[in-house]
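Encoded as structure tokens, the following chain is the form predicted on its own, with no partner shown.
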Amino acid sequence: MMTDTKIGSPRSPEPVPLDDPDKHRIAQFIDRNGEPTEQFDDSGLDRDTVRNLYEVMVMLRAIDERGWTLQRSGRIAFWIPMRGQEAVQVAATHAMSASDWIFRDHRTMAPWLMRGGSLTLLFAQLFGAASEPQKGRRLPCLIGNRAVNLVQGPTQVGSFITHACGVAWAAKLKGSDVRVLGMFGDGATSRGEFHSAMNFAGIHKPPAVFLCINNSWAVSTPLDRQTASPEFAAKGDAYEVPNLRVDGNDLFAVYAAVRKAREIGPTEGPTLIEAITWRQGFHTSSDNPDLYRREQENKLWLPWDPISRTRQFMTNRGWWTDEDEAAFQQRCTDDIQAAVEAAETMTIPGPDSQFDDVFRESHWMLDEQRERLLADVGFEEVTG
């Protein structure tokens, strides 16, 4: 973790928005301990099912902290953490129907697991391999699943938010009852991209979420280098898109955000949320956080780290105990191991298999490139 020590030219840390939500324009349904706030509504998440987002939320984690090692022991190639941002996917997640399409930034497994995606092909696309979704031609984390609705990730930040706005209005055109999430980061608000899909979104109203996970850094860009708005959902208010602002640490009033907008699409058109979370790690196995914030601003945001919120909620109610964690958390040991063993025997593809599925057939140029490839680096078949 980070160390208080100047390094670089860190910031001096910010408030966090959370402790005042009012004073921000942020909805926010349960307090830092748990407890309901005025605002708290369930919106139908009974026992069981905050039980079952709770253990998605654990679950992420879990496969965060193996991904990190696992770069960090030179198995895979990169990581992306996403430690204090489970609440917001889970709970925007559930919010949509299995049938429609979600459009993820690179922090984002949720609709992965929830949708029935295998936990081995996850890891496998993290390894690699060839039998993947992706058949491996990916970046560890810029993960997707056509089987599960889920468009893989994109190594451009925010560049899938115009085709998210596409296959909404496409759907839309059809007269289909599918909708359309698109999940993305901050930083991708300064990108062209999130600017047209907002111009056409606020013309066409094609039923369309755009959810802003709005952690605070744009890998080291701050929120005030990023934009003189003092919040990211007004930008919103440009283009005629309703917008608002929730707690993104918080799984109730995320869920009851995206769920309205998800049911309002098909009528009113798109709506822009803008999630205030906080990365309590680095941005990615190549970032270096010491250099622009200071470990006194992360202790700040724990008391508000979505897993324990979530769980005090549900430890207040009964629905939660010890000897449920501890049995939930050997599950997760169990289940990551046994995916990251079956996973690392997998075959991984060779240089070559860039030029597959370029065209619809073989090409004379692709055909003579392949082979000086092969010759240039001595290829020969590699396992797992």
Ligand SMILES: Cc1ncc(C[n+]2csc(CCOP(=O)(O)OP(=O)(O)O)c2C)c(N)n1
Given for the second form:
Amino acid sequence: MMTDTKIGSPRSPEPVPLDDPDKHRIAQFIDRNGEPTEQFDDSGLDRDTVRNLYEVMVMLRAIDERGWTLQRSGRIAFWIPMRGQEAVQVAATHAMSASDWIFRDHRTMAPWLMRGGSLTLLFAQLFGAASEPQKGRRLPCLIGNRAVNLVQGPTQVGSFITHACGVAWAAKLKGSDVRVLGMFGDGATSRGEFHSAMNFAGIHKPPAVFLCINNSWAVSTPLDRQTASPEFAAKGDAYEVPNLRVDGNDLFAVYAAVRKAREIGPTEGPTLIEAITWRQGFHTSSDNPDLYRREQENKLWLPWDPISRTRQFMTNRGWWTDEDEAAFQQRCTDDIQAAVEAAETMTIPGPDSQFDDVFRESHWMLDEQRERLLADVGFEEVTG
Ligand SMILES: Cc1ncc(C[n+]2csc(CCOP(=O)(O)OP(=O)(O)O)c2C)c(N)n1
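In place of the form predicted on its own, output the structure of the form predicted in complex with the ligand.
Complete assembly follows, chain above in first position.
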């Protein structure tokens, strides 16, 4: 680890820990070429399921590419790239049951797609349409859906970790079978909420899976500035929260880890899982990683790309062909195009929509402010 990262002075490339999983106690089921390792266990993931999960990963990447170009061409305000982090979010979401609660951070779109969210509403959220679940009032990419127990991503890093812990605690008190998954980044472990939640979880044993997605960076903050500990999982030891590390670019290893943690049940309670992955793209469309990270480091991680490894695994078994790939890529292109066209023409909420839903009934103070705002901006309803 280097110790002197300055903005504008990119650090030297770090070795990829996935190259030496035993040294770093990282569970790994497939190698960089998609070949099973000695630890391999398919955990009951059959051909059709693996194909489906792979398709979600490919769709996420296609969404990512479109989100990026929409932002770069000025059609949406903001984009948070997911490239390289598809396996961890797809496997973890699949490992949870449909009625479980999922709390997600800003780089995690898989639960939206995998819990039946439409592509059109996903893009509607990016365009800020009034008809998307957050009524066009959230930062793009923070979509959620109350109807399927998917909590929208917060703007404040890590703020939901205590909430996830509380929902799991409530489920336990009610004697329900519901479990909770919270997915957050390495940067979130420096927040007080992480430590409060771990402390509470160690004592009260709520059935929560805390999934720390370690992608080496929190914007421009590298790991050695985030923690003095050699790993994030071990932080669970201080709180008596069982913990493990897993190759976050390995669909099978992540699925097995999260599924097992989910199945542990309310008597034994929580698990902290650290999934090691890599953000291939910018932190957000407002970032410039060239200021703190060398492209050479990115290249070291490319052989560990989660999509190519899963594809290779399937190809080796005759589960996926070049024709399958071409057909599915075309489907992604067509579906995304249709979704973008539908979303871009939707009605955008007016600036006064910020006063809606603050109280159940209108309040004179807000009514006054609304009137003043509308008089100031001379707003008339805008249609896309
Ligand atoms: C409380 C808070 N501090 C700072 C920020 C600005 N910010 C947004 S994302 C981010 C980095 C988060 O890093 P990490 O949790 O590792 O997730 P990643 O972005 O790497 O996926 C920061 C510092 C914020 N949104 N909230």
